[in-house]
Amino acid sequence: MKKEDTVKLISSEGMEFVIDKEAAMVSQTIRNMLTSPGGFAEAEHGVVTFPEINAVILEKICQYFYWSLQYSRGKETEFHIEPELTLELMMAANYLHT
């Protein structure tokens, strides 16, 4: 896979998640950062840092992005969320508009 086809998401602890750009675009916030003509550094480098989102939550968000793509293509499966992650995931989802 080419570098321009991926996006690097970085958690508050510095953990890096390299995912398909198509998957990252599930998030309206990330899509705006990567495609807006405003000259976001994220669009230039393909790297988005989330200083308020820890690695456990960001990993679950990445899993959700891929699940959402599969769901939109007709593959209906369950997306399991651990109860102890619910509040943090809801706050992150609100920020990311997912």
Contents of the next structure:
Amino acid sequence: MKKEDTVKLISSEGMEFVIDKEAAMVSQTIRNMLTSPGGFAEAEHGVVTFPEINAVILEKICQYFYWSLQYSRGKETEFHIEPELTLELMMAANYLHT
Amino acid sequence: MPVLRSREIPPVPPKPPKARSKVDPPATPTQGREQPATRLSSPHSLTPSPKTAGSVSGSAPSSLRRSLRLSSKGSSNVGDQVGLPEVERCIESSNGDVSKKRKLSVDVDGGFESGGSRVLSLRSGGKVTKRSPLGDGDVNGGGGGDEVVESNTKGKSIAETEYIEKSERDNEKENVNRKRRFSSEEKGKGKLVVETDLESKDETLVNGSVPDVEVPAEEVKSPDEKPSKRSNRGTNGGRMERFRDTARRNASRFAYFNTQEEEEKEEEDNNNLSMEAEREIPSVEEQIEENVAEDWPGPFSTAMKIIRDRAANLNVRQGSSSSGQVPSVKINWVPQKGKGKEGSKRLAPSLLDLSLRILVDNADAIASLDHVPDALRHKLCQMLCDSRRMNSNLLDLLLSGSPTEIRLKECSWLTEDQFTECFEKCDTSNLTVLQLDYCGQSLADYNVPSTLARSPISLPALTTLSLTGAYRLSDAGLSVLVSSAPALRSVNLSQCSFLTHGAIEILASSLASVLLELFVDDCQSIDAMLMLPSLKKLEHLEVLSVAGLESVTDKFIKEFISARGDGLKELNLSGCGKLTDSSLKIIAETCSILRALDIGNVPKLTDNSFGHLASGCRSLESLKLCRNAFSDDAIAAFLEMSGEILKELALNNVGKVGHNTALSLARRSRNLVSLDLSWCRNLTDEAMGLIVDSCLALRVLKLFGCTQITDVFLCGHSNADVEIIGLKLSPLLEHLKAAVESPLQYSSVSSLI
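Form predicted together with the partner chain, following the form predicted on its own:
What follows is the entire complex, opening with the chain shown before.
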């Protein structure tokens, strides 16, 4: 993966997730961060920090991004979510507009 | 009374009759924009065949002066006869030439009876008049004669004569004027503007504020121009030719009009006439208004005529002349195969939805709802209530801490004990929104004090309260509740069948200055007239819903709206079966900032209501109809005038909706988001396709019961954003998902403090 096509998402614990830009753009919030004019640090460096989202949830979210891309390309599978994560995942998803 | 019937009253003597084109004034805009919209009504006056030769002589001249006509309320003949000399006189006063011409025509008229061949009846579909572009006199005579004969039949000749005369007078200029006027009208703009260059010899006739008066005004101006026109007679030959051609073309259109429609137009004319006559003869107006209960404002009736003529036009063009049958306007739309849907990416379900679904499935495993924002709580509760998984444990979770908003759209599972238990220990000091719909089983007078109204300050922040279906709550219980919630802004007491007008009195006494929204749908024990005094005390009421209250009458509406209507933003009168057009008239006149109106299931409303609405409520964004008896034309005309700002429109089971409405929707409703056309069986695939492809903001289209819609539309339309509900086996309840609401519909809570 080329550097220019990726973004880095950092969880509250500091764990970093490097994913495709296209995948990250599934989240409306991240899309706005990266594309809005205004010289935001996120857009410049391609790094977004989420101090309120822990690593487990953020990982699940990244998995969702790729699943979503896959789904829209035609491959419709099921996205499994562990029930324990659901509540926090829901709130994170709400925040990320995804 | 023939005098009253014909609308067009040329106040001045006729110009040299140039061409018939003047006669067919109110052609529809689509007809080449030659005719002024105000003349629309005149076609009716162009009676087809000259049946009665009797009143020929009298009718023509009397039409020249409107005041004359009105004053001569006797028999048409008599009146005409009387009017004739008067006409001649005034003609002479204005223009000697004109009078001369007038006489000519009169003579012709007299001699006409013997020579009936001069005029071709319109009904025959042929040329309206047989004019030869000879000298003025000849033409004039011919024109006069023609007019007389033609208009004579139904006593509407008056209008005709003048039109013919007029046409000859100021062809080009008037044509231009009419064109201009027409196009502005066609654009659906409100008032027609009287041309400034029009002068009137008859002040009473010139009335800039009444669009319909344009006609007489225009004609008034003719005599002035006549002299100048007469000077260049020579150049008029070509124009006359043109006008004749126009007349030829339009004649067959008029030939289509049958008695029924002419009478319809007559009624319209009567209405318009009544407006014009207001200044002159009040008695006449009253008489007219007695006969015709409508007094549509000019622009709306004009729009209606445009719509009607649009259909009639097409009909004639197609050569058919089926009388008595409203032809359906042709709609050009072809399905674009896969245009907007080319591999439209299937949107993956959002992570939020996925997680919510899992939460609902595992609701019992939820340990805590702390830190979950209110919006998410509401969504969760909604889905839980829909799937009937809501229980008291979850309610405890919701009530834990110091909740700010509680929205339970369905509490029928909640028993009285559970309710008491849950709410006894709930800290309600921060509660701003409390919605316990269908809580009849749980809420009664005796447990209000122990749960919700534990102290006079137990609900200090409560702005929105909804206790629908609390059938055991009486006025006393409500009183206790309200006394603990002094900041209430919105109260929904729908279906609380125990409450009487005393409840409204209680609300008015403590919340008169703050209450913004009141819903008392289906409260069967509340008598509308008895609660009227209390309602009037609510100073800032924005939303009132009295759906289903049979005691709501015209009198109630009249008194309430006069008192508080100017602040109303939403009014729900669905199911108030006793209301008639007069209520809508008052609403339209007073409620200028009305944004949402629901008049479904009010069967007595007629098209006049639309006339009132179109001219009155200019901010209307949401209109809901259901099972109303409105005609296709009326709805189409309303959309032409007010369709731009409309966001939500429901025409559920308004059976007469047809192609005219579809066309108007497509042309005007750019901001329409939600459209309900369920049970509108007259709409074809083409009409639907046109609507959906033109209303680009449309997101929801409900088509329940529209079995006539096929895949031609469903697969052929190119609007990718619209969701069509009701045809296929789609999850029906999806469309019932309410958006998360803010505490108040039209104000924000912070603005109140």
